[in-house]
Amino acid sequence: MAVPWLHEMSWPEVEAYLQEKDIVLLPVGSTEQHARHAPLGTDTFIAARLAEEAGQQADVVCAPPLHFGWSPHHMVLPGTISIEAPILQGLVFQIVKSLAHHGFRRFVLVNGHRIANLPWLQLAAEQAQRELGVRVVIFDPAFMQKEIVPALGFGKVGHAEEIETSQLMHLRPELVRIDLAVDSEPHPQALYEPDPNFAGDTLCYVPSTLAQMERVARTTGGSTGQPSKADAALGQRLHAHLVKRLGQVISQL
């Protein structure tokens, strides 16, 4: 299968695929501000390329990317499109329901929007498994990069920081203006650290308020972390690790 995208296939091609396999990847991202140096579609670009490359290697179909996520905290800057979580949950459930009707039984939700998308993705996955009798797993880069990030020398998970900026510099270098990147000052909060790598005790993540994000917008243009340290070569290593992990998830299913 040269091109794994479902929307580029004809229905007879999908029918033939389903005679051999019943697995499909669904990339889910967002359209939201990623500071001055990165495009609004960063999360979707990353999720879609992970799905596309892993799908090509495993000969597995990818459903069309979902370009929208839950981004209320990023509405502080123009261009962001935030969809309420219950609507997104219903949308993903309907996508899975439609594909399950045709014979797809195993689903990998490839999330590019990190922990902000996870609550409603988890609810959609649980609903689908309970009501449709399908198998759904969620692949999230922030959780799947924990083994390689220290070796690459990256800092904490933030927003438009060196981790996802490096990956995007590898995938879509023409869309990154690293000269416009602004690093943020460290501002640790006791017992609150949203990075999945953090080993200490911490509260669960809650998106920032618009008032809190206004300070970020003023100081860095919307990023948190050290995007100036982004490097395309490191991004390539990170991306290869994630594609490998996604391939392993597909194999396990």
The other form holds:
Protein chains: 6
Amino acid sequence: MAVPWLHEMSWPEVEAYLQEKDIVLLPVGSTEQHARHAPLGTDTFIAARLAEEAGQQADVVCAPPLHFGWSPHHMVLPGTISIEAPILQGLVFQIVKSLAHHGFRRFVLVNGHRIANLPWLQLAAEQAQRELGVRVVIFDPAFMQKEIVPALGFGKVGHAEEIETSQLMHLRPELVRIDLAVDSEPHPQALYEPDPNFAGDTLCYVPSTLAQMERVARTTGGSTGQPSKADAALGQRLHAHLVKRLGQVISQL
Amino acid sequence: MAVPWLHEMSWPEVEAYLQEKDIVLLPVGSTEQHARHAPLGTDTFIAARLAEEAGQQADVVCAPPLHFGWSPHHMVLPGTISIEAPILQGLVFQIVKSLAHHGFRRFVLVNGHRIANLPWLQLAAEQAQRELGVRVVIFDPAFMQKEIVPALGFGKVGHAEEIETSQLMHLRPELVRIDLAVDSEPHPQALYEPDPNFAGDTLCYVPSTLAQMERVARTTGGSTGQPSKADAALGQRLHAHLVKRLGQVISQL
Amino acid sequence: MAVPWLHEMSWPEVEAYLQEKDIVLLPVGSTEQHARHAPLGTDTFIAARLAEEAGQQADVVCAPPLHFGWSPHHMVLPGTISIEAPILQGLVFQIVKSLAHHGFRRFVLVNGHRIANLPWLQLAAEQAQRELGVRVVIFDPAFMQKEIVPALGFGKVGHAEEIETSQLMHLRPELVRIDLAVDSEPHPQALYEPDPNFAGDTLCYVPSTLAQMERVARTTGGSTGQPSKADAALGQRLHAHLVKRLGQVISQL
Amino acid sequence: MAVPWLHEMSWPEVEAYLQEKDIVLLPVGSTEQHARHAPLGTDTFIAARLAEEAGQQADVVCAPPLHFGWSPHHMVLPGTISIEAPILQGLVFQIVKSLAHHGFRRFVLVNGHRIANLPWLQLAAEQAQRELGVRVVIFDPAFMQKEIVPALGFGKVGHAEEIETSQLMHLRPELVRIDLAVDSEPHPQALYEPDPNFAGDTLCYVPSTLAQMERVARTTGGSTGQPSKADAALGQRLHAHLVKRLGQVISQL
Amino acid sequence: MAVPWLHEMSWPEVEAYLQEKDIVLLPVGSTEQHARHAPLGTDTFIAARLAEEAGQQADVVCAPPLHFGWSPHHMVLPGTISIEAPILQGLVFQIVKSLAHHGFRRFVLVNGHRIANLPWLQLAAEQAQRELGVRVVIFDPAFMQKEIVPALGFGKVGHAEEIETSQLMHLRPELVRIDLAVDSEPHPQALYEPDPNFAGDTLCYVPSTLAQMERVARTTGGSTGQPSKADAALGQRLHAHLVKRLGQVISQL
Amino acid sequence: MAVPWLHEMSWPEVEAYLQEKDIVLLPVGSTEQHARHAPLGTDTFIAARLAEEAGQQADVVCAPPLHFGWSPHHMVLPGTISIEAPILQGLVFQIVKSLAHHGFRRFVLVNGHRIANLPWLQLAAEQAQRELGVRVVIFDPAFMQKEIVPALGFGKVGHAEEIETSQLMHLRPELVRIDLAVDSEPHPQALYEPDPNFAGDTLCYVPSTLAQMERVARTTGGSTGQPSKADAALGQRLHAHLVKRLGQVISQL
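Alternative state: the form predicted together with another copy of the chain, after the form predicted alone:
Once more the chain from above appears, this time first in line as the rest of the complex follows.
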């Protein structure tokens, strides 16, 4: 498929697609601070490119990207836009509902904002499955990169750390100012950790309080992890791995 | 400004901008059928480019585009995504609220979807003015092109007609299949008309019923007007006029 | 029809009416400051009388008047009651839904509050058309009086200006204290104006900020325009024109 | 006070009133079937006249009447308009909030629709007391007429029975067709009864199911009680009693 | 029935029950201050035991108890939990909806929190009857004990008074510290009173303002009435009376 | 602490507690099918006992248990009660808000319903942290038992499998009919699995569709896993481990 983006198609092209397929990808990102070295749209750029490349390979349509996510804890740094979860849930549900009305039956929500977008995406996905009788899965890079992250020599999942910075250096090198990256010392938590490779509880995530985030902003300018280790070549391998995984999710749906 | 897009900036760049300015443009479009000859994202492409060019000229930042609008009447043709007005109102209000939190005070909502997005944009704008003490204006091409449209030889505002088709032929020529354009006979309405140059009521717009739209879909494939007259050069003049008008709105704010 | 008011009929009278007709008028007003010379209920009195007289002439039923509208900007002066738009939308939608349940199919929302009630009336009308399969139009005096206003020698549409003051002097002379009317100098706006005869944008109306309205309250006591020119005889001609136009809207429905 | 109606006053008159007083009455009715002999607006007419006369006697302002109430069970007969409780609660709360903004502090909700409007009026009243710090009481004829009803020889409270029919024959004799009144046999209920003089539970009222109401509609055309006994002179005594009681509530506030 | 509690049954046991019956009891309480001598859960303990015993006698299932109610006025004393009415209404409606989905058709809401829970329970009950076609009644001790209260020598219904204190001394003697009970002087109100035996208005209940409750908290520690007269033996008679009445309500449903 | 339950305390006891501590535990369960061998309240019994025992050991108060959760996928079997997520979120937020009003500052939401309650608990926890400035963590057995589950010889987390069945056999042996337990063959999933020890994605959980659950209901009567291996002694060890872990979470807060 030359152009996998729904908004670049005319309705007769969508009609023709629906004769043969009923899958659509929905990239969902955020507009939130990514430290001094990466742009606010990092999560959206990653989600959109994952969807675009996997869509192209699998001949599957992509809905227009959603640039807005749930980022209450990042409001401590300028430019961040945070939308309340019920509005995001309603928006994604109605996107799915509109497309289901035309005949789409299987949906992959491609999330670039990791664990912070998951709760409301899960509620939207369940609502769509129950009320519309469609099938919805969520594709989240943080989990789908579990195996390859240690292999690439990266540390644990934090924020604007070497993992997503590398991926963005591959995708949009002109938007990364790696010279401004600030590393933080890892301070291990006893029982909870949002890193999927952590041995304790990786699930019961609650976004940091503003007080906690203000400390992070003062110390590193918003990153958690070791972004100075970011590398475009490693980012390319990571990205290729994720595109492949997304392809698998599509083919198993 | 090299890059007027907020999501391509890092937070220190936003912080620097806010030292000097407090204006931001928010492009709002739709994903809806635009007949057989134009893509579903027509409204978003126009709003985003108007914001981008006027932002570049005036050194004013643009928030990421919103690809989704209120299009209940266009659900008769595939690919259209329609979101209920309270969700759209909530979303735009919270974008404004997030940005106001960081110090933005003046907002221009740049609408590419004409009269169909206006009611909820008006409610969001008023809510923001009242609750946040900011200033919000709406820029709508349909009205700001009032003077130049007759000068360019165009007919009245319809849907996917020669006006927006010309503008898109200038902006994204590869997405227009002008050979598929179907004209419709103008059938005059006695008292109501969404065309801003109409002598009767141009204000009390209620989207067409699905029954009315099914008739349009059968007859012309979704357009109202004379898209076959569309022309890229005229579109360029129209677009330049609107960018200039948006610049005026910005400078008068 | 002797009594066009639904609430003065018994249910068997409504049942008999529905054997022959399915149209109903819904007058919608506001309770908001109308300067020192006119009562808070001006908009409701006008909407109710337009509906009553047109209903009587056309043998069409009128639902009870709604005295409450969207007036956030007029809260600067005492007595104003402002209801949030989603509540008003819900209320009018459910009035229509109740009546549609009994067999009414065509509705005219007769608005006395001009552009400030339009956004939520548009949303309610669209919701009713889509969810209930009925037909809903909005009748707004501001637009339907476009032609006659210059003929009567009136200036542009403002607030509690000579246009609505004249109409009320005809309808409820005992409630107008024309000796207290204060005129304001017209200060032309470059691009936006809520007056329907304005050449620029008359559509992208956002209610004034409270700061702007406080200035108006201090200067003229709440009016914009030249109420001192109000005249009952001209008001009568205006009113007759609007009743006739409403009759046309009814007969074309 | 010549004119107790807020909507017939100008804002300077409201301002003058607030120099001396902070009480306001809010009449709340319904538009619902009242059998074959009485009009749909019966409840509103009674509430509005109680407020108007008590307001006039006590020099207290009355807000415009609300013609719409909660009447789900009466939807079996044409003309009935039923609004969902959260919308009614929101509407009355915002009326109180607007008036509290101007300086009103004590509110009497004058209910003409008896027990069916009470749950949502109670929620609105509590919300106003808690969030706005004002004082709100509800005046309900059904309870305030407890003592006089047996004295007048009336039976128990039903619907469109001799009690409210008599009151309306006094207030709006031209709207009552007493020749069409149909009586029903009283069928005693063991434990529950909405009549305030009942010895069992008079409180845990839940509106009848539609199935129950369809039976009533078939049998008596919508009334429960003995409307044929209605009498304008008795209605006058009842009405005078209630106006006096409302005056007491005002003076004790 | 050995175990009337739904949550102690497995689904095959529920399935077997539904072969024969379609009634279920829903106990609803509160967590709110009950003066110095009684626990916060008093209302829930009473509702749950009434349901459990009546359920056992009549072989009728009980849903799990709801420990949370509407107690805005009791927030002046620590430990009180107050939930807003729309959430409580939604919760109980969805409990009924879930059970109706499985085949339950008749519901008794057993309220331990007297008049303060009634408005939202009435709205939930009506919504369930209308939308789900089921039958819902409310059982409230305050009214169902009307006859026996004077016989037991108790005074009027207040808060944490001798009536509910006696009942709790019978049910959970270890949780009552009767030595800490503080009596209050009865101060008669002219027209309104929540006591069901009162001759005036017992219906138009609006929870006390926080200012009023702070006075009560300071004077008696939260009780209104004469708790020092509480007695376990009288409580047992009261409780037995209410269980019998609930049994009657079940058998008449 | 003899009695850790808030609803068994009087308000002066809560006041005394708040002089020294500001922590409270909130047990949250569900009422949902747990196969043929376990009761509907399994999740609530586990959450309540974990809270009660850890509270007793650490002298920390427990709020009353919430018996209702989000179980849309289990509605295929009778007795299941499923509440929509926004209502549950609102309820838990308001419980936290009420308690924060009295001085509680640190909250542990003790979840017995595993991953299905997590999305809305996360949203409620974040809302409370942001709007109320308190600290909220979630304790979920599924993750906190990660290490011990393999040591006890249990398989992966499913539904009503040997893990929770064992725990309930220890806590409420009289409610388990282990003779009715039906095992299912493990069928491995390629990329997603709700079991926390799974190597793929354990996070992007969306409840099964009703179609998927109907298959489970038909095959095993609602369980997934090998409940026949359940054992009370192992359940005791598991339970002790979790009580200890909850103690650690409390002491690290």
